[in-house]
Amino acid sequence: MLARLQELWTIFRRDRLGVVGLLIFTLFLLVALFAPYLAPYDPMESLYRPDGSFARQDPPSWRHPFGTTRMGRDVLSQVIIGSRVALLVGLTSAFITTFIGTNIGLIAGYYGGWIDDLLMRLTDIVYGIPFLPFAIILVAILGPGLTNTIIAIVLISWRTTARVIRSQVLTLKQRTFIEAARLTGASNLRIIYRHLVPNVLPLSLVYTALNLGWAIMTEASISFLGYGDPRLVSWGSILFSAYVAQAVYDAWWWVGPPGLAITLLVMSGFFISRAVEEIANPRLRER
């Protein structure tokens, strides 16, 4: 097992962008884990200048490297604390989405027949639902909150993973090792989870990394449109506050840092997925 992991890491580190993506993601993860200790101020506290005046929309300075908002709140502290929401929603949604999509793809591809038809028609219906409008409507109905945001993302995002895994399983189930497992009396569930899962797992990891980026973008979009949890500080809510205050053009330091943070974290997921795809598809290593 250790030798296999070392082999996978050797393949992964050949992709420089993949390593860069992993470093960026690790940095954001560490920031999120230690956010309460790294944030110099309470993200919701209205601050004052040394002369006692209100620190309203101050540009970047030594005291406030990312400046302040119209309410005198420190943007750096908000960006640091907001990383927790982005990663919590992103990682939770990505893993649940991949789990659901992988299992649907495995069952549909392996059993075929009416089960395959039923699951793939369900997938077609989900494909016909526009992603962001559905998420916004669902969150508006259920109410703002991280749990409802994650539910909205998961209900839509599994569709691509399911289709790709199903296609892979349709090929794998014709292989000799699956026939040999059937002849030895292995049950369908054992064949699926003992023999098929290890072969589709690298592909599932590719879509986990991709789903991470989509989930972060969706959460930021929902918060930016005003449907996020008002009790939490997220990157999308920071942008929403700047937009409502009509400071998008006047205070670049208010919108730049959270926008850059979203961009870097989404890019890291894409870069990681490229490197994992090389593990999943040996033909890419030969190029």
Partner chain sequence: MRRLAQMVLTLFVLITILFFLFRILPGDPLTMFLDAALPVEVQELVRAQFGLDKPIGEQYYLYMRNLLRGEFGVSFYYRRPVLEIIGDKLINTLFLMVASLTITFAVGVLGGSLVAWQRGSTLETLAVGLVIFLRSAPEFWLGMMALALFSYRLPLFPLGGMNTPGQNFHGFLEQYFSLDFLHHLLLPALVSASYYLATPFLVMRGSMIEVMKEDFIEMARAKGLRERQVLYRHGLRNALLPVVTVLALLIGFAIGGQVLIETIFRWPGMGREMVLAVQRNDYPVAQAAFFLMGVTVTFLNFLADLLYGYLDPRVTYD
Contents of the next structure:
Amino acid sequence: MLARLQELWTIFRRDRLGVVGLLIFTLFLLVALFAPYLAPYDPMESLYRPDGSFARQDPPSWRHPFGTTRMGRDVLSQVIIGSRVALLVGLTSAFITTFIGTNIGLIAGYYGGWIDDLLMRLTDIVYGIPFLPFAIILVAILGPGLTNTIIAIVLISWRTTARVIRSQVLTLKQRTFIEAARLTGASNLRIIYRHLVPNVLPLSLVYTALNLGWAIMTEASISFLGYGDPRLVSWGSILFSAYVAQAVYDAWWWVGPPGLAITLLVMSGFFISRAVEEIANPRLRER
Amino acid sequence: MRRLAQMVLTLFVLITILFFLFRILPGDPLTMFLDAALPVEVQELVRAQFGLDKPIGEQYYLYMRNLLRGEFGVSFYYRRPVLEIIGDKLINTLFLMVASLTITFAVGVLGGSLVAWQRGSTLETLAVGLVIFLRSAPEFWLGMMALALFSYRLPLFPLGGMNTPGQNFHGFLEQYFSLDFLHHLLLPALVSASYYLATPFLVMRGSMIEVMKEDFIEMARAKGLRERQVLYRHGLRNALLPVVTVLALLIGFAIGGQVLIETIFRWPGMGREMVLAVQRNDYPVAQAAFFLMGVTVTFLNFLADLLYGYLDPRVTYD
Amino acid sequence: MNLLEIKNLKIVYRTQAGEARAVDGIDLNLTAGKNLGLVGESGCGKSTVVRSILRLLPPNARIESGRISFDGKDLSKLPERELESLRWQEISLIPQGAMNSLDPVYRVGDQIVEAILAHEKASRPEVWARVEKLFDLVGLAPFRLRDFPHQYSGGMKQRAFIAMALALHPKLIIADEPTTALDVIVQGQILRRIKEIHQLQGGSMILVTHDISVVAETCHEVAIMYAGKIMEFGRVEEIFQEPAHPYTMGLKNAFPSVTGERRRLISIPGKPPDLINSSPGCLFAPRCPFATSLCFREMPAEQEIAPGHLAACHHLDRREELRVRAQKEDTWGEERPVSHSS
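Can you swap the form predicted alone for the form predicted in complex with the partner chain?
Shown next: the complete complex, the earlier chain at its head.
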């Protein structure tokens, strides 16, 4: 097992962008974990300049590396604290999505017949639902909050994973080791979870990394439109208040950092997924 | 034929989901949308208008009947029939979406091919890095940055909207086929196009790399065709097929993105209208806008499928 | 006059493991109106040689030295435009992978018409009518022109390619393993077809194949290639009746006899050598049952044993004796009997 992991790491390491992605991701993860210690100020506190005047939309300085907002809040602290929402929503939705999508794909692909038909029609239908509008309406109806955001993301984004895993299972089913397992009298569940899962896992991981970026982006979009949890600071909500204040024209430091943070984190997901794909799909490695 | 039946089924289920989404969720959704300040009689009237006083089965029947007739009810906010409001917005949305998807595909297909033909060049690395960056950046953020740069710092484009205010248009042609409209359309179309670009670009690049290894490419060269003919008539034409497959996915993706891009650029389309309707608790408009977006996705997916069948002679529909 | 002259051609491939010498100093001459067979196991560089004639080498291949002249023109120096008009017009190709050499998205007829229109100014209906006649000639129903490649069988694709290759009456047709995908009977038919039609037009042909028996009734001269070098060259009768190189003897054993005589097929044991780190001696020595220590030390030079009959071997003076021994199965060491099919 350890040897296998080491081998995977060797392949992964060959993809330079994948390693960069992993580094960026780890960095954000550390920032999120230690956010309260790293943030120099309370993100919601209105601050004052040393001369006692209100720090209204101050440009970057040593005291405030990313400047302040119109309410005199420290942008750096907001971005640091905001990483928690992004990673919480991103990781939770990515793992739930992968879990649901992989299982649906496994069941549809393995059992075939009407079960497959039913699940795949369902997938087609979910493909017909516009993602972001659905998420907005759901969050508007259920009420803003992280849980509802995660529910909205998961309800839609399992579709891609399910489709991809199903076709992978269909190819695996042709292989002899599945037939052999069946002949020795292994139960369906055992075949699925002992024999198929280890083979589709790398591919699932590719989509976990993609879903991570996808979920972070969706959460940011929902918060940006004003449906985030008003008590929490997230990158999307920072951009929402900057947008409402029309800060993009006179306070670039308020708009730039949260946007770049989203970009970097989502990009790390892309890079990681591409590197994992080389593990999942050996044909790519030759190129 | 099978595809058509499938499309109808998808739409049917979509409508049903919509029905339950607005009715069955915790609490009475209408109560949330209804302004408590409204007189009780008006509230009752609205309930009756949506048939909420009837049993659920009958509600479902009425709902279906109204949708099939194209009756989406009356907007709470505008106090006019929903269809009247949404109809224009749908056209505006389609204009922007088609414009940005056209740019996306033209640039993605040509750019993806170009870097595939120049495998291993610096151009390839830079271009791939750029499209991945653009896809990783939030669409609304890109829009804000573009507005700040190209409309504010360099006043090249208007700050939003669809037409310069204060103009009176006589008819459809005058409004949509004017330089003023094009001027307003360009920046939002370019921003969303650059966000979507990664999909066709990367797919085209990968598929072109594979196609250029095919025997028929060597054969086309052996036939004495000009290199341009080899690359475009045989290379591009074949590499295009997987891109058409992702076109369907991209359409679904794009219609969601419309919500953001329309909000940022104050484009009077359906996405922005939906967000506004949700904010104004204008339940009939929100429902109709969502429904029409679903129909658009499903219908365009269907068209993309037909296009694929047309482009690939190996595909037959039963 | 020589239609095609190849002088000291050297081609290397860049690979991850280093540079591979696919073609290592080859000389070939082809007289107009004659057919040449280029025979060797897969990977011996025969396809690379013919691809270099049309300048269709993959991007990782490089011509290190040598000259290829066709009809008095130096092909490696020809400008792109002139090369494009020379392709197919004067040299056409029947490809090895005929299965995938037709573009799947266009009708077969259109692809042949495309080749003709690239070189001639003519109206489409006129060209289409010509292609219909060609189809008839190669034994395909003209209405098949409207089909797409996926509606064709392997044999039909092969015939379509022959029709395409003949369309412009080229001076030279390069047939790269044109019949490998087909069964033996069809193979014979097709090769006879090409020969008949093409010779009527006065053209030459290079037939590339791993099956030495195929060249017997099609070609006038044969070059036997091994590991990027020519081992033996001569008129087809000489090569078949008096092979001088042990490798030629081995190849003859490995394929069914052309005269129909029934015997066991003997394959040559071992694998072709690594082209990246080649040894100083004869490249065939490790697999040769007659190899001596000299063979491993020194590369044999090419010698003319009879007018127009060349071979590169240290033991040419013992060739009569070796020929007898080569026919015995146990000479070739490991016994690998192959049943005689067809």
